[in-house]
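Single chain ahead, by itself, as structure tokens, in the form predicted on its own.
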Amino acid sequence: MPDSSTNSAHRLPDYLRNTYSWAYLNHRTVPWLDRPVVVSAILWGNASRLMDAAVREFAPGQQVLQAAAVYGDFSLRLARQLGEAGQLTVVDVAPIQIANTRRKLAPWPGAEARVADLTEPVGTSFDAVCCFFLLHEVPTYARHRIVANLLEAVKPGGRIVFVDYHRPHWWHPMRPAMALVFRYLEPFANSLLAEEIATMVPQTAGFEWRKETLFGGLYQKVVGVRRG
């Protein structure tokens, strides 16, 4: 399959070029959002926390697909923690993001990353699946196919992870804040925080299912391990 990394934006979805071009594909802006200060200030401090919740989902030597790009560290502790008998693989719609995961992936031969649609049958199967903070990002028709079709990459027996927002607890002192940044930059999260990431789609019910929320309830870490 030709490397899809040089083509041009006509390709991208509507909805990332309409509402995130600012944050995903701007030559100025992504080295900067991508810094690791940046993204822990996105997340009121718990990046690492939310990471470290995320990857240790997952065991050496096994194949992941990450959905997605991450700024900051994100895939670099995912590899560290699959190891050399391990294989990331990355999947992002952007090619400017992917020329980024690929930079930032260049020191482990176990690791790549490559251009492709989420919304289109991933067509390969994996040992587990990584979604990190993607499907507040994306409309509901779109997280519906995408959630789908990584659901169907899950081999028998392997796990799947998604890490998002969550509705806070009426109580949580960052709520007002974040109904702003829901309104105004993020306009896809509340449709998110009105599902179930468990019940979202027909293919979850071939999985067992856990759930745990952080923060006060402002994040979510959802588990799904595939019925044999």
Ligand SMILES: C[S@@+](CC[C@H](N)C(=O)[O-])C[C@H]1O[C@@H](n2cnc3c(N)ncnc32)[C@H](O)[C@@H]1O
Given for the second form:
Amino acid sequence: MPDSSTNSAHRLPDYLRNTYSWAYLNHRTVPWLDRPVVVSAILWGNASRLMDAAVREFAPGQQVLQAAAVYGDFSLRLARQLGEAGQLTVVDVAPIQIANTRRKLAPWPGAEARVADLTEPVGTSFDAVCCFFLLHEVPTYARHRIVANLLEAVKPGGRIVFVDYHRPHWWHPMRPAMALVFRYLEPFANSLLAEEIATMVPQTAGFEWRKETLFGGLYQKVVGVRRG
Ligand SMILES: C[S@@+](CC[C@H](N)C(=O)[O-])C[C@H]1O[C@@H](n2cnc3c(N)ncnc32)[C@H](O)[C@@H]1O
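Switching forms now, from the form predicted on its own to the form predicted in complex with the named molecule, please provide the structure.
So here's everything in the complex, that chain up top.
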């Protein structure tokens, strides 16, 4: 997988520049949003629980692809879980996010971070892939390409783990607040809520799937194991 951080022709996706510059591309806001307390508030106090739910799907010694940078200590938790014999590769399309992730992962020689667009084929295969809260932040056409590329990057017998938003139960007390968040801040999230990850693209047919929902249905963990 080539690192395009030094390629001046490298271009950020329009949806990212137009919708999420304030959150992911701004040198002033990134250090503030990267604090565990902010991550925890955004996830209504569930950040640790959701990160643990993802991280425990991986085993020491595995080679794992993390699809997109995540604020807070998620990558560190994942690197710790993989241990010294493991290898974590974080890929993000934004150079500022990769620089920030490299800084956080500096104590882990078995971890690397590189710039690449996940709507393009990954080009390498991994024992496992982790996709934490990326899918709700991309429009449908990009989401389908990303999911297809990530599925193709899983070795036979390997697994892929998605943690993301899900449609909450009708009685959920946060439902009205989340409807406003999705309307004004996360304009692609509702299109994720209308889809099942396990049937999103033709490549999903090559996997066995399990799904669980958390916190009254507001979040989902979907795990696929590649046959063969
Ligand atoms: C993982 S998601 C959101 C994570 C979560 N909200 C958090 O706490 O950080 C955000 C990241 O996805 C990255 N991203 C968006 N589209 C991408 C793409 N096509 N390829 C690689 N990274 C992408 C953005 O640059 C951003 O750093």
